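Only one chain is included here, represented as structure tokens and corresponding to the form predicted on its own.
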Amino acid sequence: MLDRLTFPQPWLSLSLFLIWQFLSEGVSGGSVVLGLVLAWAIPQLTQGFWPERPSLLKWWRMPGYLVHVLRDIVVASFEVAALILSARRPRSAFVVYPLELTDPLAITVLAGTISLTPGTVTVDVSDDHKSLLIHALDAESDEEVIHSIRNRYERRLLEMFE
């Protein structure tokens, strides 16, 4: 019985409650409540399909990757625009990155912060979960790419989930 009555994705059941509190009209008893049942049964209905626990181990962290990341965005969104008002052609290239991440969440967690940052996008996941296959709109060389992600991004995920 007790099973059934704890959060078996605390970090999912937080965050539905905390966004179901934003779309409501205000906080009130009726919200909570209904916010608290959504929290609990979302991740109840949904379990079969995490076949495990995320693996965040150093979830304070997070605050400071999503810091640097919302950062990079900005940055990123300039130099994009920049090279698309000059008359420079820009150099665009596949790129395969070899992935040092093993948990599934990491690896979608860097694909994710890939894709969202502006000039860059993940086109692919290879089938065996080793590497990406990235889309930079102006890269030098591969190296190039593989050198940022990897330091910018890989190394604090690295940290984080492993």
Partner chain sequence: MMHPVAEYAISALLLIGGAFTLVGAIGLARLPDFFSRLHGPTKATTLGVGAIMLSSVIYFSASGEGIGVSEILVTVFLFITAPVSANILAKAAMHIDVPPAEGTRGNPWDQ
Second form
Amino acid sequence: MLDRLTFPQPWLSLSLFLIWQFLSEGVSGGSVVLGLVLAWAIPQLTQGFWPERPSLLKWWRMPGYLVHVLRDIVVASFEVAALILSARRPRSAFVVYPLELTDPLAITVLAGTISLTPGTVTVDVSDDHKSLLIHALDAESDEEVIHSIRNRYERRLLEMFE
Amino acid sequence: MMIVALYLTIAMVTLAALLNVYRLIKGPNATDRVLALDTLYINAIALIILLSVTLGTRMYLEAALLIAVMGFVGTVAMAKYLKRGSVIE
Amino acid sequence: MMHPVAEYAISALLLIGGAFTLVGAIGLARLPDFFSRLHGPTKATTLGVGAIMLSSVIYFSASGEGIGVSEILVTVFLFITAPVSANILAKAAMHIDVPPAEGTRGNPWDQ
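Following the display of the form predicted on its own, present the structure of the form predicted together with its partner chain.
The complete assembly is shown below, putting the previous chain first.
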């Protein structure tokens, strides 16, 4: 029993603990105890669902990446808004994006980034984890979509993860 | 001035919610309807925040948090039902 | 009393947020097929709610009630879940063979 009193994923436990403090209107004795219990129990219960230990090597690059993505979201939102309001028919396309990333967590982050930035949505990951199917709302050519994702996001994630 | 902006925003978000209801009724596919519901709950969150700013109280924000959590789970459950034919296998 | 700069910032953010929410809904209503409609709400609405949320954070901290954590939590939560629900809906649409609009280049693959 005592050997299970560990925190297999310290970062997950720490963020769960902090989120619980935020949720419970002010830090008190009760919220600290309950937060500790949750920070221990949730990683234990979900351990089977984590494929392997995420290998986020250069985590200090994450804030810079987030700021970069946030700026892109704002810029691209205006483009998508203009497209929706114009009478022009969007040139939508399904694009197969060949992945250079291999880490599952890194692929998830890339897919989420593609979905969050306006104009592109990740539809599916191929079974062999080698390519993403992307739907672009308005694209002149497939190469343009692949090129911009490669340069804007995947390069940075490659530096971060491998 | 702020109160004018606030009322204008409430009007815009309400109009947005009505457009979502239009898509919810029109369909034509089940996924379109789920997407309309997904957008509708996000707009409901926006309306609740606007309400709490109008009334100057923070009480309603807890409700916004709950809708965010429940709405996401609901969307995922409906999408999974459409894909697999059952929610819990 | 609220600082005039805070008031201008709140008003501007509110109007930007409302406009984006409305544009997202217009996209949902008038784009031609499901896969394009997926773009309207997941983007414009997330940014719209983000801006409205930011204005609420400024409002409550300017009126001296401290920084609100629940608004920030809701925003972070929406930003994390929006891509997930868009992705799972797109997968469901591929599974039940929702047709893409005419003139769409490429095909959804089938595995």
